Structure formats: structure tokens, C-alpha cells
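Next up: just one chain, as C-alpha cells, the form predicted alone.
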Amino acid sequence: MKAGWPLLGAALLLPPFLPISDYTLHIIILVLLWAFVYTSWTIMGRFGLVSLGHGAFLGLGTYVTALLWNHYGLTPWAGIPLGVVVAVAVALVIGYPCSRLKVVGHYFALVTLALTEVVRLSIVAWRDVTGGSLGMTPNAVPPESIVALQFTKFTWYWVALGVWALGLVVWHRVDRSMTRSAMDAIADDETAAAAVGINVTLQKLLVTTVSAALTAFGGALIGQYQMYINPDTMAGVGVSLQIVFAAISGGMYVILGPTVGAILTIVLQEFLRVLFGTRCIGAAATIYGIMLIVFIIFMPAGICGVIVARMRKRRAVAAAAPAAG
């Protein structure tokens, strides 16, 4: 596995110098993008706090900077950071009684649910100044401009992969940390956790307040280069069931699982775009929820998962091998 990455990474460099066209080159950049946001939202769920609020930190991320910037004109190199610290004031209203009152599981996901139907439902009421369900589109700078943070295709390809790499390495840090063991422990069972010593509810709100944040700038960045946002796409349940889809299906436990989600996902969505267009508008969440079911029961641990767990396995055959002869 190891061995491989230096192939990704070399992999990695060259979309933006090879012949292909706008449009692949977009999904590339929309790829790795929404890997980030799938990778904030594994920091969450494979420790068992199965978040279906996500797409709240993600509208609430996307809004709050363009609001800032088309109504105050406020850049959105400040903007953004403002947009997370909203999210995260959102995710620590909302963990923190969760956590002290052991709302887990099902009811968790049910709280966060209708977090997200919470946050949408604003927009839409808000539409005097957020445009309602028509959305809004942040006000474009032509042609190029750092202060707006809008860029060329090729720029922010460069911005994608960064931000897809930064995802990696908190993934990885939370993988390595005190956190994920005290967080393992939590998931197998609070009350003996708390007796050996953890502090559950600190731990809990620490990796829900990082998960909020990464997402809440992932959609930002999002809007940014979309220059369109919506508040079901951007903030509703059907964008946090293909967060959770997503991060399921690639496998959350690995740490390129929730690319793998991406590729899947966006791949379905724009054929599921071209085949439909404007007709059969709730056939793409569906299709993510029907996909879910199929995962859940018959591919738990994802793609990667499964991948990873057959290379294991291989491994210890050809290791036992020599023993036995």
C-alpha cells in the first residue's frame, strides 16, 4: 500500500497538463473537493456518530460566505473562517446536550436530521437576501481574482488537491491520535469508557467540532468555484445522505475510502444528470438511499474496506506458506 503512493501522487500532478477538456477536468476538480467534504464527515461516523446534520455545516459554510461577500463585500479569505465558526458554534449547540443527555445511535442521527431541515428551511424562508430555493450565485470578479477567491480551472485544480491532501492528513493525525482510541472505547461502550477515565463528552465535541469545521470550509470552497449555491444541494438531506453514502461506500475506515465515495458519486450524479436532466429531480437521493441499504448490508466496510481486507488476507496466506513447508 505504501508503495503506491508515490504512483497517486505523480498520478495527482499531471491532470492539469494533459490534453483532456474543461468538463473532465471539472470533475476531477468537483472530485476532489467533495472527497474533502466525505473525509470531514468519516472523522464523525467511524466512531459511531452518524451524522445525516452534515449538510447543515456544509450550507451554513457555503451561505455564510457568500452572503458576507455580496452583501458587505467582505473577502472570503475572512468569510470562510467566519463561516466555519459558525458551523462550529452549530455543532457544539447541538453535540454538547447530545452528548451530556447519551442521545447515541438512531436518535443522534434523528437530531442531526432535523438539523439539517432546520438550516435549509431558513435559507428558503431567508430568500430576500439568500435567494430562497431559486439560490444565489456570489458576485463574480472578472476574470481572475485572489481577493475573491476565483480562479481558472486550472488554479484551482491546484486549490482541489491541496485541500484533498489536507483532508488526508487530519485523517490520518485522528487515525494515529489518543483521540481515536478514547473515541473506539466510547463507541463500544460510554459508561465504561467514562469509568477508566475518558472524558467522553470532550471527546465527542472534539472530533464533531473538527468534522463540522472541515466541512463547513469544504462547501465553502465548493461555492466558490461552483459560483452557484442552492439550498438543496448545498444544505439539504438529500446532499447529507450523499455524504453519509458517499463515505460508506468508498469505506470510512480507510483513509482513501471516502475518495473512492466521491469518484462514485459524482461519476452517478452527472450520469444521473444526463440521463434524467430536469425530469425526475429526487431520482439522484433515491438512488443514494437504495444504494445505502444495498452497502450497509452487503459491503459494510466499503470498497476500500473490502479491497484492503482481501490484500490482508493474501498477505497472511503467502506469510503462512514458507512456515508450512
Second form
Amino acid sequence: MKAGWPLLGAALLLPPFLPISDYTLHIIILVLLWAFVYTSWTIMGRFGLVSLGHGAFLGLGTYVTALLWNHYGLTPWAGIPLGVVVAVAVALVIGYPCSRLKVVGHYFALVTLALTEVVRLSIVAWRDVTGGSLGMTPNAVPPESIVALQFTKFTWYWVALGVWALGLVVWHRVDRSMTRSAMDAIADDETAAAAVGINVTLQKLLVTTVSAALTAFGGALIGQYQMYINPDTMAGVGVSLQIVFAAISGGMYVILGPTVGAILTIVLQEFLRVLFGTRCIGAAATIYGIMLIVFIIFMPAGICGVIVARMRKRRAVAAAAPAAG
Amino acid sequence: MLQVDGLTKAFGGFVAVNQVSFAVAPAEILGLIGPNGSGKSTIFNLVSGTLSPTAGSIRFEGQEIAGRPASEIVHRGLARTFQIPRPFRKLPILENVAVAAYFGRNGRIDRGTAVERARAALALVGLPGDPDARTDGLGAAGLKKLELARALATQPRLLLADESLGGLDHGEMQQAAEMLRRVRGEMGITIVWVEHIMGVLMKVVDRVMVLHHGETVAEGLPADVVRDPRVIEVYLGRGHAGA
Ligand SMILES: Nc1ncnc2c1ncn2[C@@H]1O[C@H](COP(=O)(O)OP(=O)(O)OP(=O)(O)O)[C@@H](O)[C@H]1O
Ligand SMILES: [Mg+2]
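Mind pulling up the form predicted together with the partner chain next to the form predicted alone we just looked at?
Full assembly next; the chain just shown is listed first.
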């Protein structure tokens, strides 16, 4: 496994140079960008903070960036940080009272669900500015513009790869931090956690901030890449459910779990699109919902969780065998 | 070191702690006794910040701490154990104590130091075995030791030990008592100790306070308190008083 990482890293440098179709490269870029968003969700989701509100952060990141660009000509280099700041502010406004009032579990999911719909409905209602449910397109400039953050697929691949790697680095750092232990303790017993000196609200807001900020960043980049955003695909309950499904099915406790979840959801999405065309836009959300339930019941650790458990078992058996023989 | 005045806690209309006042001197072991439901654990919950008092003042080293958040009170140097152990089941045994060492000092130490202190605390309470094991394998005595190790790892100057040795065998009880004596003797930590099993408690404490229905009934040296007619009445019922 240790040897696997450099190998994986080398393999990831290849796609843009391979004789693959533009479409395949497009799918790979989408997988990387969405994997970043899913990884960002698990940074809080793995600690029992099951947010159905990440569609809100995604939407805020992407719409703030695109609106500032279209209406004020503000470069995404400034627009994205502002989108992130707005998303974090909203996360704190919701997160702080949730923590103080001990809103956890199902209630937390419900509050965040309401948040994501509020953001979606606001985008729809503010039609004159946002284009409403028809969505909007960032004003295009000739590609390979650093100022406008608009590139060809070749360049986008490297951007997506870098951002995806950044997500893994952050995930890993949180995984090794004392905050992870604190959050596990909080998930077990908030009262006992506070009694050993853990500031419960501070720790929760810490992971919430990181998770919301990265999600907004990911949303903004997806908008820049697709050059089209829509309140139904970038905010609201549909995309929130997609995020939760991908993170849980891939595995929230393993670094590459959300990436596997991204491969699964993007391939599924494309498959459904080819199969039904645009007639069944709602089909995906329904299927996510059903599959989410199936995973939660039969495979709560997700695909990667099961694989890691199998590998551990095999290694343990292998280690015990020579001693026995 | 600790000065409690007029401490009161009402749950709805029920007054669990009523106008209780007491003081604890540095390096003292104060025993807190009383029948079931007399308000001992509630006092610990109030002093440690787990609950907010309805009225009254709690001063720790001269500073008012009544109603402050529990985590802040730990950072000031006051730790408690829970009568019914509350281990972090998701974390291994060593990490249970390491989070206490780390966050008990408000993250001012690094992880390595925290783990070192956690190992020392586990050794002190005598919890051998695999530190990377989960807490599920621990029995009643083991969980009590883990509670104590976690509280000590925060490096308190005042320890509230809600022990209830009930469920432990004679040897384990003697060990637990011996340990508290060492915590005070070697580490200079002041202790308030709640315990039902008086035979064990009386041999260790410097002073005892007796609670009944949330009120102080008696306070003094162990030898005097056990002869106090009011205390005998509380424990044995009305007919025995003065007999
Ligand atoms: N959170 C709470 N809500 C309502 N009532 C409570 C609460 N905590 C304690 N009580 C009540 O307050 C009274 C005192 O409880 P407390 O736990 O302090 O007693 P105790 O002296 O520790 O008893 P024991 O010796 O059994 O541990 C009891 O009648 C209990 O039912
Ligand atoms: Mg009690």
C-alpha cells in the first residue's frame, strides 16, 4: 500500500497525454472536482455532523463568484474568496446556535436541509439578477484566461488534480489532528468531552468552517469549469443528497472514500443521462435516496471502508500464519 | 482554594441542592457523604460547570466560576470524575486520556507531550494492558480507573472524585483509597471525595460534610461526625437518634 501512493500519483499525471476522447477527459475532471467537494463534506460528516446543507455552501460559492464576475467584472480570484467568506459566515450563523442549543442528529440534518432550500429558493426568486431556475452562464472570454479563470480542458485537468490533492491533504491533516480525537469524543458524549476541557462549540465550528469553506471553493470551480450554473444542480436538496450519498457510499472514514463515491455518482449520472436523456431529471435524486438507504443499512462504512477492513483482516491472517506454522 | 456560598439548584419545582456552603483548603481531602439522592453529584455538576446553579456563588482560587462553561473550569485547574463512567467509546484507552491531557491544558502542549502524560496517568491509576485497545473490554473497576486517569491527565489542582466504589471488591476499594491518598500526598492535589462506603472514606479524609435532602446536616472531623446524632438520624432513621 505504501508503494501504491507514488504509483497512483504517477498514473494521475498521464490522462491529458493519453489518446482519450474529450468526453472522457471531461468526466475525469468532473470526478476530481466533485471528489474534492465530497472530501470536504466528510471533514464534518464523519463526526456525526450529517449536514444536508452543503448544497447551500456549494451554491453560495458558485453564485457569488459568477454574479460578481458578470455584474461587476470582478475576477474570480477575488470572487471565490468572497464566496468562501459568505459561505463560512452562513455556516457560522447556523452552526453556532446549533451547537449551543445541542441540535444534533436528525434535528441537525433537518436544520441544514432547510438552509440548503432557503439558498436555492433565494436564487430562484432573485430571477432578475441570477437568471432564476434557468441558471446562468459566466460571461465568457477567449480560453486560457488566468484573470477570468477560464481554461481549456487540458489546463482544467491540472487545476482539478491540484484541488483534489489539496482536499486529500486537508482531510489527512484533520485525520491526524487532536481535533479529530476531540470530535470523536464529542460525538460520543458532549458532557464528558467538555469535562476534560474540550470546548465543544469551538471544535464543532472549526470543522464546520473548514468543510463549508472548501465546499464553497469547490462549487465556485465547478461553475467556472462548466461555465453554466443552475440552482437545482448547484444548490438545494438534490445536490445535498448527492453529496451525502457519494461520501457515505465511498466511505467517510477512508481518505479515498469520497473519491470512489465521486466515480460512482458521476458514472451513474452519465449513465442515467444517456439512458433517459433529459426526460427524467428527477430520477437521479430518487435513485440517490434509495441507494443511500441501502448503503446505510448494509454497508455503513462504504465501499472503501469494506475494502480497508478486508485488507486489514488478510494482513492479520498473513501475520499470524507463519507463527502458527 | 474552593469557596462555595449559598449554592442552590432547582430542577423545576424540586430543589436538589439548597443553600449549601462550604470551603476546601489547599491539599485537603474533604469527604462528601449522604444518602442516595441527597445532592452530592449535583454539587459536583454545579462546581464543575456541567450544570448552572439556580443561585449561589462558587469561587475557585478567588475567582467566581459559577455558571462558567465546563471546559473553561477545567482549564483553570478543576477536574471531576463521573459517578457512572462516561468513556469515549470511539477512542482507544490511551487516546481517551490523551485528549484530556491535551485539551485539559487548552491545547498549550503538543500531541507528543499529551500522549506521554496520558501514559503516566494510566500508570498512576494502575490501568495495565493494551493502551490501544477500545474501552469496551474494561470492567467496572477499569472504567473507574479510566475516569480518574482522564481527570488527573488534565493536571488539576482540585479534583472532584465521584467514586462510588460500590461494585468493586474489597481489594479494589483499598487500592482506590490508597490511590487518592497518593494523589494528594505526592502530587499535592486537593480532593473532594464523594463515597457511600464510609469505612473506606473515613480512613482517608481530613474532614467530612454530610448532606441530606440537598442541605448540609453536619460538618467536621470524621470521628466527630460519625457520633453526631443528626447524622445517625439521617442514616438510620428517626428512632435511633440519641439512642
Ligand atoms: N438533571 C436532573 N434533572 C432532574 N432531577 C435531577 C437531575 N439530576 C439530579 N436530579 C435529582 O436530584 C436529586 C439529587 O441527585 P444527586 O445525583 O445529586 O444525588 P446523589 O447524592 O449523588 O445520590 P447518589 O448517592 O445516589 O449518587 C435526586 O433526587 C435526583 O433525582
Ligand atoms: Mg451521585
